[in-house]
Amino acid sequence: MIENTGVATKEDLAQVEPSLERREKGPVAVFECFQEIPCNPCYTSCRVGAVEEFKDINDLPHVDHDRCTGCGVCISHCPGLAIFVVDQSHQDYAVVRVPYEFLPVPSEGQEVDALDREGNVVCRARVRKVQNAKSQDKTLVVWLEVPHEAAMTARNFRVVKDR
């Protein structure tokens, strides 16, 4: 339970995820948002009116994942940083978007440590993008490319030295 461990479980996950068809289709978004807390930046931040409006501020967000573009300026306005954007439309490898408020911050082209909830090492990942801007308030997104068995486990990274 994520009360205890504060890592969701596979039935959680199993509730918020987009199916692998969709995640074909290109970016989405993924919500991994499991404790009723008075928060809605995700709908305030959502351009497309994919995520449903709130009827109470504590209820958990419902994302439409067929009206998502996969835009991801959700991610950064998350203050749980619980959003992340998964594409798996590319043939070799898949993009996973992370929320990023540490540093070092990595440099395009850099290949990290994809961690997964609990921050075991789950592979290898080159960091694709990493996005700044001043409307982020500081949350970077990292775009890292992963393989495709790890686009829904992928969920942090650790920038290692030069090996």
The other form holds:
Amino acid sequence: MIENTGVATKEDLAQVEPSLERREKGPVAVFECFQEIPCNPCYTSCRVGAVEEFKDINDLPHVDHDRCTGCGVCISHCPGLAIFVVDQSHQDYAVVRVPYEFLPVPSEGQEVDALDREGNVVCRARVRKVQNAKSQDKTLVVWLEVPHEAAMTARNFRVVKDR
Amino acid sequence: MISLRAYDAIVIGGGPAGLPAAIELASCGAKVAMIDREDRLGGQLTKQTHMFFGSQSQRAGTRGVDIAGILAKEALEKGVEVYLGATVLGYYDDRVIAVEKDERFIKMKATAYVVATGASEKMLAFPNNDLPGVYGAGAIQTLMNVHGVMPGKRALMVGAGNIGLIISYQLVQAGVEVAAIVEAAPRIGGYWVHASKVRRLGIPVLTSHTVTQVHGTDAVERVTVARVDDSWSPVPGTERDFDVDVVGLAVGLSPLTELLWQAGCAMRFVPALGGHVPVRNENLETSVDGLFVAGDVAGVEEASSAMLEGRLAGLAAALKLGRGSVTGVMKAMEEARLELESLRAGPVGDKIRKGLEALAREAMAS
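Let's compare: the form predicted on its own is above, so bring in the form predicted in complex with the partner chain.
What follows is the whole complex; the chain from before opens it.
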């Protein structure tokens, strides 16, 4: 269980994942936040009102996936780095956007190893885009192109030296 | 003859609790001195490179180190007189404190004090825990994030509370490999989002495990960990070795209360608050009239609540001094109290709420 392992279970994830139908329509945020902690920047950073207002600062966030536009502003505002954006509207690949705070920073077009929630390699991924705006305050957002099967498992990546 | 420097209020400790206290006091027009033993203000905030939780009014989403800068600037702008590299040596009956700075002895006096001295890291007993390479996790953070020095090449962290988890993440950011995080309790004590962050990096978190000994001749070369049973004893036969040159200890904090004992504050032992803590009223005033406390010295918690406690203690001290508008100060105090209550209202605030209840009971009992 996540309190013993730090890894969300299938049951945990089932509570927060947008439907495949929604993911196929275009980008949408996935909030992998499972513990009531005093924290609400996801709510205050959302520009489209897709995060339900918090009654208590310890509440878990609730996202209206239909209202969410997948803009991804929340990704770098989440102190827990627990928000990802998934887009399965493309035919040949899914796009997963993940927060990234390490060096080296990959370049666009570079191939990297996509990692799952336990740091295991899931697949190769192509870096589609790297966002590093000042407003992100050093939490980069990296867009990964992965096979559709990896859309809901790839949550990190590792820059590998040329092999 | 040593002259006496007099202030309305002296804040001891320039970290997340002390800074807001000094800012509130100075904003109310009090003549305030702030004393910190380090060469820069901010206390532990100066090492916190991660974004803070909480709400916007508590600067959620801002990195701790940036909060340190913001608060320090505000304190200086408000006219707080800051003594850096200065250590308070003692508190005496006539409200006089002795301070050492630049190898000189300074005597100071104030009508009100806010003690915000924080906490120190606990040690763990195991063979060879004095070998170079065994660090308090906070020391690793100071080396990396303040001085830009890598503590080693490969580390094992002991403790999966927020400090152990966050510093493991920062070790990887600095280019140090983390072999594992071991935690004696069966559950991860820190926020799960921090645990998930390190797990995504491939770092295992071994709950119900502890370090049994460290090996090496001149420095750490290897560490043995073992599973623990329900009574926290290592289970023979479950030992595993990791080749590491750094062992980080993040096994809890103890309030730094020496000055409070010397000042004669009524103290009680409350394990949930980290050890001996001062008895105080809802405005954080101790049993010594005009002596307030805020932050980890009053009970080990975290930085967002320390900032709110600092505000509350600073405001209450201003009220005591008769500074500022009474209605304005009282309103701001009420706001700080409500914000504190809401921060502590959830399941992760359970321990601190129980600790504060236990302290209140203990204080009533005698």
